[in-house]
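This document opens with one chain alone, in structure tokens, the form predicted alone.
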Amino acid sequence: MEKNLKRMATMQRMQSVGLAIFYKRGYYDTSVDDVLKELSLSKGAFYYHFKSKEEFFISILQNIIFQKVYSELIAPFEGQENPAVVLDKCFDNALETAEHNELDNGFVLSNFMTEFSGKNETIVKLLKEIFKVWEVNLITNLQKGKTDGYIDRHVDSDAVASFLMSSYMGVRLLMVEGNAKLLRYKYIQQLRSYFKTIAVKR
């Protein structure tokens, strides 16, 4: 059991590290050597548990980046009521992590998305399944929200979904060369008054 879970521990090490190298340099501009370099680690100890690049690459999704897009994203949503307050405060939270991170490079999901698009079906499959988990989970509590007589009834769910993951990308993305306190202050600012248009009116 010792065991188990010390090589538990260096696999989640591994994977951190190798995140932070993918997401800063991009898959295809990272060696296995050089995140073996960050690590002090030989060769044989990464090809002890990973057979490949790719199966590292594919871990560190489903076990790393999923898991935090589903607790910045989805997980705020369970237990409450109103979508659009939750909305709001998800998006700033997500985005002052994102203005305060001197090495943040963008959301992770569509910088992979790009990066492995028409490269890379398996990986590209999986980043997909992801952005379905958040559109889902996003269309089910607008839907949710209708049904509680918080937004309108004549709302397309669907389209609203696609427009706040299309702009929460689009903002991270302008966040990393701008002004980010400032781009972050004004895309809430206008996700606010956006929400009123769709709120039921009381």
Second form
Protein chains: 2
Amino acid sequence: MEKNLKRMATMQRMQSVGLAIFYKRGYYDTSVDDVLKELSLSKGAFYYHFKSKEEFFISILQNIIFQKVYSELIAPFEGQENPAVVLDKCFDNALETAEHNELDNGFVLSNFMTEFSGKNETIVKLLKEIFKVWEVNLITNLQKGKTDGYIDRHVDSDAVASFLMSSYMGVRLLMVEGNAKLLRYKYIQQLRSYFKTIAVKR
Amino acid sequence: MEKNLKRMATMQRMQSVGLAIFYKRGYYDTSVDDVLKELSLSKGAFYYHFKSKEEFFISILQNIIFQKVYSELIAPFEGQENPAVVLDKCFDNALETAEHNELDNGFVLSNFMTEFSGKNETIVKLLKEIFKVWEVNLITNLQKGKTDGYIDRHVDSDAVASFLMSSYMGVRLLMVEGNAKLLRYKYIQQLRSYFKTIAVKR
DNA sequence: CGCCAAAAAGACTGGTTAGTTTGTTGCAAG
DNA sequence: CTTGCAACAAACTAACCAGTCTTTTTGGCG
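Please move on to the form predicted together with the DNA, as the form predicted alone is already shown.
After this comes the whole thing, all chains and molecules, with the earlier chain placed first.
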């Protein structure tokens, strides 16, 4: 029992530190030793808990990144009424986090998608799945917004979802360049302007 | 004279092939030997023409990527009237190219920005400069659109430019996932809807 | 032809990497 | 208290990588 707990704790710590470094420096430019140095652990420890570097990263995707995307971009819709309002707050919050995090390097999902695309099919497939969850959630909530009388019923929910995801990933990418605060302001301003085009006409 | 021509041709060929591989597999995950294998050239040839791998990449940025961004995203505005119409065509054309290119991996600029961010300040700086040229051009043309009576004069050109750049980079990223054709259609549809919010009200 | 420099070949070096193996520690159950 | 195994340590291997160095080929020119 005690043993199992320690095992879980160590693995959790490894994954957490691993993500931070992979995210900052990229998967391929980060060696297992780099991660282990930060953890003050040895090769033995690493390969005792994980079969390979790839499997380690996959476990990070499944255990940490998925949760992050869920809590930041999906959960906020729970029990809310107007999807446009939720989206506004949701994106603004996410951008605020990014703005104040010096170490932030863009949007986790899109960054890794860029890095692994054409290199590791397994991981790309996993990333796609997480994207899909986000997309489906957006579409569902937009549709609900229609029946609830917030979104115009002529609106193409699929297209709006894609457009929203695109713009968000893009602005997160631009923020890497710097000037995150100003960018966040500009983005949210234009997003609101865009929301008017999908709101019910009265 | 002949010699100089051959030298230029070889360097051009190296840069062209180099970009293709760096773009597909990433800079750090592509070895100089990988590029040379594709070129059927030797180490000696490479280091005769270029001082280092980094300098090689920088020359690619300056000679090829800048031109690409210019001809695809900046030049189309030349001598045109309504910036919204140009943008529509311009983005659609760029997305069409991406759609039909099996090897396409996203938007060159943003991909490399992601990869080099936090790793190579020199290259990040260069990439920022190219971004800036694009941004300035967008803003200038939006402003011109105001005086020409196409864009509403209350519109925040800076913010619109950022929003457009974001959405474009984002959709290019999403296209990597597949379903490029449908995505392009959805994106252009929503883009047009967005353009209505910045057009002059009559 | 013969010279010479440009262009290219390719063996080599020092450093790094993912993964293996073998050895050590510490704790919990018998 | 001792035995056994989970949890780690660390040296090691084979492959790879950027860059160097020495040697060879090539092509234009006198």
